[in-house]
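Given as structure tokens, the chain that follows is alone and in the form predicted alone.
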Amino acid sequence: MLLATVIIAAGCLRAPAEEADLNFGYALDPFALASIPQYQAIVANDATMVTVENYMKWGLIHPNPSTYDFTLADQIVATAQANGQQVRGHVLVWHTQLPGWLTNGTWTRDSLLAVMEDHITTVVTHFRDNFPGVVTHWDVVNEAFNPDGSRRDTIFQQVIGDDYIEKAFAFARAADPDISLFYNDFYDDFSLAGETLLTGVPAGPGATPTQSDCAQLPKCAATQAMLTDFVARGVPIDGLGFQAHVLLGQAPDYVELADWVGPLGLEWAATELDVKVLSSLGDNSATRSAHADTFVSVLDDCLESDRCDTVILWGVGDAHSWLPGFTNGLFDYGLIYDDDYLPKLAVVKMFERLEAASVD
């Protein structure tokens, strides 16, 4: 193990995720990014495709009516063109992270899609117009449902209505046509449950291990229902993110979730791995053992299925991770870097899946 530590201390799952034909990398802070050589020898080395983290939410990137800012944004963006790596982008429209000025203001359907088409349009043609042929992926619409399947209650949803999704999907395709367009969500059993405790809103079951059937799953089923019309009347849609936040040892089959996905046309995508450990199992031998076996069983479902190529990781390392500030410490340790941006052992595991996936 201490050599292989040596091997990967700074990245090595690049090349085998190109020779798997996997769209395969990291979330990415701007800041770590441009300050610590570590961070930035791992991005370089191991990432195919990067999305990033929060700078592309509206309300850092838009944060006035009539002011975008993309400085953090394209320093990203600029740095994956140099890797030649592509970028995921992430995301047009979600209820949470937006600024004042929109959720305070007074809005009629109208003046409310205005908004949007014009915060879509101008952020999706900036990348479009500035870095050609990098940002190829979108999400475009994130978390539309409850835990038990009903609507959440946004803005969009308020003031515009059902219809505001697929708004958004036709003025996104309307912005750059080669672009890859996807709805973004999360379906695991504890996530959802973690979300109920958030908003009150009683939440329906999850998937798990032994229970990833989309129909029985009432927000995976209302997604469903609501991609099958999307196809049928013709909005413009080519895939499903599963955000993948998932809890030692608890992923779901991925596989079985999605296989609805296929037959509609559409492409399915690991977009937010990380994997929750709690704080107190400390980060330890056995742990970093089920910890590197459930990123291994997320990447071998997206390798398994002829309709998933990208599986993306929420950070690099675990001084970056969002986990221990959302969760007030009580989760931890969800990344394959360590703190000091050392391998652990999905790396590990992670590296021999992808080789046995370029030998198949």
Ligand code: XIL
Given for the second form:
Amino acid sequence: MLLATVIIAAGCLRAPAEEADLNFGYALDPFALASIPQYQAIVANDATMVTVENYMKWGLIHPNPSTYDFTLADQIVATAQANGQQVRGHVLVWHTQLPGWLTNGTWTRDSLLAVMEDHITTVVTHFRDNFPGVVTHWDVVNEAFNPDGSRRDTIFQQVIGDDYIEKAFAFARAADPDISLFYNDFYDDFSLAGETLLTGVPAGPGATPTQSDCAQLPKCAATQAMLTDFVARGVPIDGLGFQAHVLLGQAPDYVELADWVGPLGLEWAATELDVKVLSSLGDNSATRSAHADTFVSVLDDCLESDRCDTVILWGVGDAHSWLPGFTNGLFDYGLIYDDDYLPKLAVVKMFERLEAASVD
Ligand code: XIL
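Other form of same protein, the form predicted in complex with this ligand, not the form predicted alone:
First the chain shown before, then all remaining chains and molecules of the complex.
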């Protein structure tokens, strides 16, 4: 038993994930990766694919108009390369974590398009050339819709207009013909316990945390319309990322939510999975059991779908989770390792589910 705990504490999910042909792993923090032995061991032994939680974002990687800083992103990508893992790039175009020079600048459609093209081309080609074959996927555009299905009022939307998204995909494809390009968003937490509490944005009509019918979620329906149009017009796109910051016990059925993705010839992925536990409920055997089941339900959906091959968790252990900070302490305990990098029940349950998949 002690041996089993020690083995699991250092990670055990990579081998069954590989057997199951699943890209599985974590969003990483370069400081934790450089300094915490348990974190390094878990990442090496659990993950087949990692992403970068923050340090590929525009404000961090492109702090001045003519300056790029790849130092911290490169550390993560180099570690992944040494570990024989792939990297999912996150994220090229998003409305937050932008540099001041961009948000405070004065732009025309053409000048902002030129800046966006420079940014996407420089970032994608940097990883293409310095780490050949390692960054295999990119989240090209993130969170472009409001809950009611209208476009989010970002600087790109305001200045460039609706076609900023397809332009971003075209720039990414021109920079690297071999990577998979994803639109990434969330469709599962508009509820009172989710986005309303976090941002004051009211829930979309018909939206509940467990809603799995895309047509009933205006934001999902708008995404479906956009991707259908992109495919019809040959805009280069390979898939849809569901962030999957889900609530305890309330993950949607992603197979159902994504049932229109395959017929378009696209893939889907769970790109930022964590399971939000109300802090007031605590981290105890009851919440750990429901927490494990919620993780397995999302994992199950991906394994069951012939259009999903990727599940990425938004962090390794609760010590580095974004949840308590982002939700003012309302939610915590979102990840599968605890504050001390010891495995929760979710690790055991996911191991069992992956093992079952690999003998299927
Ligand atoms: C979050 C990071 O986890 C935080 O550390 C940061 O302060 C804010 O961004 N959707 C996304 C991610 O696509 O990039 C966000 O990451 C979480 C929500």
